[in-house]
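Only one chain is included here, represented as structure tokens and corresponding to the form predicted alone.
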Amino acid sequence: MTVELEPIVGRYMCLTLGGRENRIYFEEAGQGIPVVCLHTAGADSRQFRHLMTDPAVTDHFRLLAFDLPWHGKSTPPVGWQDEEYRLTTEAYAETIMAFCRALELDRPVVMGCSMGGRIVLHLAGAYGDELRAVIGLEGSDHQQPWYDTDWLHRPDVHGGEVCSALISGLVAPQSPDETRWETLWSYMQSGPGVFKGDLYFYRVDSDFRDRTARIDTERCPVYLLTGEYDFSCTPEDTERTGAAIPGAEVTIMKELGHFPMSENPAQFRRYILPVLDRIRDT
């Protein structure tokens, strides 16, 4: 029997992250301009599978998706066990760009989605000269909170289940059943209270509505993508954000939601392409 084997490697380093040493899974895929991907809040670098396996992506671009501590395959701090997990914006932006330095990686794209698509425009103001560019998939600078967090870390209630639930009816209709239901399994495991504190980030801190403009698209490009049925990050979120950063390249997705790398990757793949070869043509 002939086994076919993917061209995804996984592998794992130490960072020293806060003061503390944590262990960080990712996974790397591909050749040419190196594309840093974040994950959404409570999920793991596997929502990033399908583009890591797509000649017309790895043929000229390195990917590498890692897993935040706390999620997938990275494990937490030691003494993790006497703290509640939040995400600020401080330890954020140094987890990522930690990564990018302890790879020498060569002004590499951070392509991010939701909290990622979030984080990202704090990257590309704080750290412009570092990045190639950068893409917010689901991003804006500040929205609304339509869910309530304390559902999401109670012993009376299965946490991955609850967590799934509220983001299922963010998966456009159109998205296949396959890639949808692989899309909630990843939050279905996600470990206790990690999204409630991955929301922590995108709840409370991380309004960059007083820095957006500020963003030199001329030293770091910005491209804002979101779906057409995204209800949490929504397309007029984006427009506003895209609208306040000179040079910003906003697409609105048709057919897609809150995940489109993993709810519907054919769809996806029709917008991030002609992103991904003007980034590479530049």
Second form
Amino acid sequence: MTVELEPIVGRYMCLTLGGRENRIYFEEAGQGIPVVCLHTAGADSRQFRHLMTDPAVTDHFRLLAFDLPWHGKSTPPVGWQDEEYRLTTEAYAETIMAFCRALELDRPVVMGCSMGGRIVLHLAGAYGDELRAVIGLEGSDHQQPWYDTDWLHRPDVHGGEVCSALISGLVAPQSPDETRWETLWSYMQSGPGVFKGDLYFYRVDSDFRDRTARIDTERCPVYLLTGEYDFSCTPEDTERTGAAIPGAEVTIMKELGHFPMSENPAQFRRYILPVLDRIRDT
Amino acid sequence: MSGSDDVAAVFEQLPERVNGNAPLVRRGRFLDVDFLIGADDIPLHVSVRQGRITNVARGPVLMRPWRFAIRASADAWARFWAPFPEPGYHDLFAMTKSGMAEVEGDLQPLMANLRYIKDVLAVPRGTEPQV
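For comparison with the form predicted alone, kindly provide the form predicted together with the partner chain.
Every chain and every other molecule in the complex is listed next, the one we just looked at coming first.
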């Protein structure tokens, strides 16, 4: 074969979530400590493709990234056409832990971005014994909204166009055009109302300010990394969150925005590789 | 460049800068709207027809209606146009979240054409002398 194949392999699994069957798509690459990667709201697992093809990561870690139900190549559960999709803390945590248990992952690291960076704080508190560490990218326990999510799903505004145009400003100005536009492309593709439904979790059902102080980082270390250009989850939001969690480590990343792993993979690896090394050494 | 007259003068060049940009005009090809840009106390009435900027009128113009308005200080616009703007000045909504810019009026034509409008506002980026 003359074509060069990427090391990423994709498969499907059936997970029962909330009493309903869901066909879940996931990708994986690498060998070693399992790292479950959580995509941002209104996007899918492709955001981690650069990390999954980086030998400095995959030589030591088994990266797994799944598409949440309704996202990417995972289908919505049967009957979806008469429902309004709304992600909750309970459903999100159930999905992540069901995925980890289904694959019998041994104390995985969970790394999530944006809403994924939010839910890992809940996981560290509720499931810390089952996890090796959590990494919150653009994560905080709470943040201020910056637009009305009703604009994301209405017939007189194209959902894909407006989702992408809104979040385009969260990409750092220094990020290369190629990866900037690939990041935006995934936002143009999510189903009607899916981004909005994710933001129900992010805006309404995940104010974790009441629980972050109780996270035991001796049991489950917490690493928080946020880009300086992220005005959604701001560096101040992350620093405040980190300060409330004894032992949490906070890094503010230069020349990065809200999608570090996909908007500028080369810049992101400068920050994430030392964190992964730390996890490997402990 | 940081005075409101200087910033208004940059906005007055939008017709040449936008209309010569074929991908941008195409992006706005379904948009016909009159909107307002504010730089300090200077209002600029911008007319868009099929993605082309057909007029920019420095106000105040008595009794001229607009669908939506986008206002910021001249200093904020100048920083917004830096080749690599500093955090907080790099996007319209970064500036509205912090209170450095305001958006008001009928937002439907803005949101339905958001990428086009954001690109129009950013057309001067990297082309102007800096603060």
